[in-house]
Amino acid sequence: MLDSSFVKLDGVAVEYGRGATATRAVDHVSLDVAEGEFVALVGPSGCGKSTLLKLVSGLLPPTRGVASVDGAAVTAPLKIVGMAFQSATMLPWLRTIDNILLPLKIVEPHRQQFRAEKSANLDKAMELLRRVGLDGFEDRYPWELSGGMQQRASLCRALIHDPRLLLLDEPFGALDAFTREELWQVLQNLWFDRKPTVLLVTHDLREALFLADRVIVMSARPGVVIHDQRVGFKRPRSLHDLYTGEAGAQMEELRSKIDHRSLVGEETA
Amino acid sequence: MMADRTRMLAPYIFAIALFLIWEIGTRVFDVSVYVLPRPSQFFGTLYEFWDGISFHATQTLLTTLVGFAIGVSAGAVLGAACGASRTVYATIYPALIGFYSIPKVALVPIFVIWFGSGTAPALLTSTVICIFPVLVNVATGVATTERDMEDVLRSLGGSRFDILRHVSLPRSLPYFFASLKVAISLAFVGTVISETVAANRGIGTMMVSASADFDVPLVFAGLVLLAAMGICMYAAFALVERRMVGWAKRDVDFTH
Ligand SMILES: Nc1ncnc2c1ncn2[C@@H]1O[C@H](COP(=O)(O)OP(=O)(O)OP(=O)(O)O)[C@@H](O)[C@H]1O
Ligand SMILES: [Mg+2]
């Protein structure tokens, strides 16, 4: 059988620490992505959304299990990916430009062109930056930015060498519900650009409808998998979708998964 | 603005005053000249005989700056292995912290012996007494460098050297610099301990050889112009430090 998922997770578990003291954030956690996808994450606090992103990325190998990105097992991290962690963490020494330009001085084979580039590159930064509305802000130091813009930047940073894994842990946690929206639509259009995979992880549910083509719920840790949704509805979707027709029903069976078990946890169930 | 411009003339009035005090105490109690001379008489002595203490502060102060150069180079680079490998942390720090237990004057008389009296042994006790702070300062910074900045860079594919150059070197730039206002001094000390004991020239052997003609002004304009200097440089170096490492401080300054 032609196996088509980009992203494979089989029967991993992640732990943190050894012995006594060993946490296991997530257990049994089996999940494929085609190529092309663009998959939600969400679930409580602390049942291991982030240790499966940086598990992907191979940040972090598996305790059990394997993770494959593009038919290889994940054991170290790969070029292809762009990530945008939880916490904004750009690097306080750097301007906000110099910040979203790094991933190109790093990945091959934008390394090797970066100096050649360098006016292109710079145009390509500055239009990310116009996208998420952070133009004018480019040569501010990011501690010179608000939580919501830094974490605005790190989207740009995950972007800027056109990954074909897309890795976003909460991207905009700290926006308020307008820019929040707007920036939806910002990540909707460039997902279209270049339909990158996406892993998108979210607290927030309406988020997830309108962005993802599946929704995986995990429940509370060690987390697993307990429900994975098809969101059916049309591309490009508008605010308007969200709150008309079919999503009513989809946030409707999301809830209901959520209610009943991600709280509860598998130790106890 | 009123109290910024307080803050900044306060130091020099500060100093002013502790002439002065200086100057009426010794005059009202006549301290003899052989205890404590007057301000008033060593600076006398540091404009009048001004040539020639400034041939030996100039031999003090390049001896200094180029030994704190080298020992500055030397720690930083020691100071990044040791911070960015555990092995070479593990396997080369209890050596240099038994190196740094001997006093450094212990260090002159063996310097003496390999490259005889004079300059070189004044330049490489100012090297060896600047190399620990700034690997101890640089060490720590590299060292502490959080996981998550890191892994910006590691989620990329980056080496461990382009997290050293992206990521932990930048990042340990505020203590090399911390560092360098503590290695400036001492490397005064190293310079002027090895010139007392072995030297011709340089303000220690002036000193010395002052005090041994009872000119007490001469030895007080020395310390002196070492404490105008050793003030000279480590305001140069914090004003480097704010050009460079603004980012670290923020907006929470102290030098203003
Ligand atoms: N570095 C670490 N060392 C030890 N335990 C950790 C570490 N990171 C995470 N954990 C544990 O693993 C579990 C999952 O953490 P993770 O950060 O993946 O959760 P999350 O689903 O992203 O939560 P949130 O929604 O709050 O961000 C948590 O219970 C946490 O205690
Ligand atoms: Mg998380």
Contents of the next structure:
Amino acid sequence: MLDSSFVKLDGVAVEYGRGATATRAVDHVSLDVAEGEFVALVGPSGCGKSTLLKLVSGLLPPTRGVASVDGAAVTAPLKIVGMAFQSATMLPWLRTIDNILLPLKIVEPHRQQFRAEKSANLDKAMELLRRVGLDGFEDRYPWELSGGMQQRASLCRALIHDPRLLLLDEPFGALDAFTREELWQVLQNLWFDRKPTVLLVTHDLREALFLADRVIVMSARPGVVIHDQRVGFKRPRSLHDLYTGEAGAQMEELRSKIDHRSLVGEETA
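Same protein, the form predicted on its own this time rather than the form predicted together with its partner chain?
Just the single chain follows, nothing else.
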């Protein structure tokens, strides 16, 4: 039988440090994600969620086991990945449009073609800005944008090179509740348009239920997968869906699997 997984973790473990002082971040983690699927990772702080993103992207090798993407073992940083983090990490000396175009200037094969395709690249960046509600702000510098606007720009930058795999590490964790909910809808629309495979790390269970096809719950360190829950809501989703009886039942099921003594910021992250 053919393996249809696009992202596959097979018994991976990761240790930081060596010898008696080594810390095992994750242990015996196996996970399969289909192409185009949106998967959220939740669990106690320090359980290795971000470590799994580093494994999948090729930024960190496993101590044991194999991480593979599109049927090939990951042995180096992947070019098909887009990433966004809790901090937008915009370069302050570049305009918003230039920050968004940055991956096309540094990632092959886009780098070699950037000058020849500059007009098309600018059009693509402007369309992304329009999609996230930032048209008219392309010439602003990061310090002229609010936190929510910077995160919108960060999503554009992560998507500008049409990545097949999008890795999101608490991208909305530092924002207020109203801005987070607005950006959930922005991200949902962007995912519908492009259908990349997405791995989202979050401490917000409402965020996970709104955005994901599946929610993976990890244990306290060393992190292992303890629960894999499919989200039953039809797409597209609205914020109203989070206040239904079905959402309440799914939320309680997720909560029951998480060690609340170790979970930090579940309500506020």
